[in-house]
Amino acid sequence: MNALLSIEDLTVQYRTRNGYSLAVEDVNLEIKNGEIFGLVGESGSGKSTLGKAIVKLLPVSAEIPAGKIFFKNRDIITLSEQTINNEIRGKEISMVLQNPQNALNPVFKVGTQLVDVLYFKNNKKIKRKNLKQDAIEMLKKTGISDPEYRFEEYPHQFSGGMKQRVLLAMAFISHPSLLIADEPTTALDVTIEAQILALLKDLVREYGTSILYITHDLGVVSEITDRIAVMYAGKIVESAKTDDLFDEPLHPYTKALLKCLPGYSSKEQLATIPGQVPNLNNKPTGCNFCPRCDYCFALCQKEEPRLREYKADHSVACFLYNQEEKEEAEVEDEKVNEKEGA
């Protein structure tokens, strides 16, 4: 499979009265066609910033000094508003956030949405009347019941999972070929949201769209994801096939994150993670995750670890693996104390 989404070298930072905060730090990533890509990680960890950034939805506060988001080998930072909107967005790339009631505008019926998705995406080129069945099709395929009744109806008269169904049937109505999803099921009880997953995947092998699929819950992303980006303060700390890395989870924060998990562990009682994700204006020196992490060391106080690869499709930013490079920051500390010696 070839790469439909690369990013590479992605810094996102906001202007805020106490100077810049960096929500995305130095972030790579590829998502491959017809792939389901999770993105894990506490609130505060800059997953919607990322996946905001890739359809250039970023607040007027947010900059991009850094790095390059290819889309079908287009750099998306380097095109045009009017281009992303004629070419991209709702087109080539839709989103589905995570609260349908806020989505969906209340004064238009349902089908009235769905066709103007459909109008906009053929350039105003077919009549809205000739676009109503393709439309009601669509609300089928997403398992609305008597789609011709409910076509007619407004946003109000929908359930929480009806509205969310009809989020997925605007972004799939346009054949997408990358889908983000950030935190849709988390609004649902876990009966609807195990439907609403179902239909996901019966959606991407229909129309081989793939997905980035944002989350905090990892039992969500064991389901359905295909492989995993953990992140944390801004920065990807570990990413692998989602089997390798629940077998054999690497990075603390990914440890601490499956033992919260229920059923993960044998012990009765949920395990937490002490603290909280730090300040975006302050972030401590070294690894960021080093006040909350059991295995910190001193040169995880003084030297922030990079992304490396551990084994074949499983990396790691942590000392504890990527040895090379700790013996590389060693020799530089070694030197620096050997100038304050001198």
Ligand code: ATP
Given for the second form:
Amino acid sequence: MNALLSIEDLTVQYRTRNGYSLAVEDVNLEIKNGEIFGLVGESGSGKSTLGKAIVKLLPVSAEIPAGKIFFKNRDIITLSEQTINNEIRGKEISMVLQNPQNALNPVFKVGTQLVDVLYFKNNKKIKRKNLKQDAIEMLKKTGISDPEYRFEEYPHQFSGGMKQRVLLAMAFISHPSLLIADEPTTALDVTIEAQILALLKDLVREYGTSILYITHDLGVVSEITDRIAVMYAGKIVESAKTDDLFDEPLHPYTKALLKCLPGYSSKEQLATIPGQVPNLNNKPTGCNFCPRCDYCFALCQKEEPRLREYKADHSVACFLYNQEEKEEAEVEDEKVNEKEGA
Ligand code: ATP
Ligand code: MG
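Having seen the form predicted on its own, could you give me the form predicted together with adenosine-5'-triphosphate?
First the chain shown before, then all remaining chains and molecules of the complex.
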């Protein structure tokens, strides 16, 4: 089966006063039909940049020097803004963001905004009044009680959790093939978060939509995802089926993220990962995680490990699991030493 979304060797960089900042580097990932795919990493690891690249919403300061983003076998990067607008964004691919406060227009009624999505999805061919019932149905599906009444209200009359439900209604009403959910529950309290996650799962089951779920919280993705990719300093350092990642985390960064989860480690005090994501204008030579890694050895400071399949459906970019690469590099080392000695 072909993947719905297939990202190949994608690099995204921002032009800054201090030169180029490499936010996404050589990323490869695939999302299948109906799959919930989690993208996890600390703040600044490049998750949102990757999400925005998929719907061509990167700011003008961003450049894509390399890579392809195949969605239904068409490379998004090569499509015109007009094609993206008419055929992809908000239709085939929807997006839900962290802060529902800013995503709804305060001057229009919630119902009007929902109907608008359908109106444009149908290329303005169906009258707005004939779309009202579908919009109300969708509000009901997302758990808004008394939807007929709520349809006539303005965003400020909704709580944060209800606004996020409305945004999910807006995202799903056009029956997209892919939803990019960028930290959709971070601004909500844990009870509402759990409800929204359960709702997402229901909607995926009903509509067969695939989701790219972006979050810094491994705990959240464990609840709903089929597969997870862990991102660090713009690169994917590990990817696996969700259960495999939790049962046998490989990369020291993944292990460190897991230790930070409440309930995962037996220690009473929550762990934190010392240090921070490196400066993307000036990444360290070798493995990006090396300065914070307990297992870092000489080779890691010199060479960058590539993402390789360690076992079926479980890839990792770390020399600890890549004997072949390690040995190759060590042979190189010896040669250099021989030359120096000569
Ligand atoms: P968070 O969890 O905080 O949302 P993130 O993983 O989504 O973080 P991004 O927002 O993709 O990270 O940022 C990745 C890197 O790109 C960061 O170093 C950030 O400073 C940089 N960056 C993001 N947007 C811009 C921009 N418009 N101009 C310059 N640099 C940017
Ligand atoms: Mg982000």
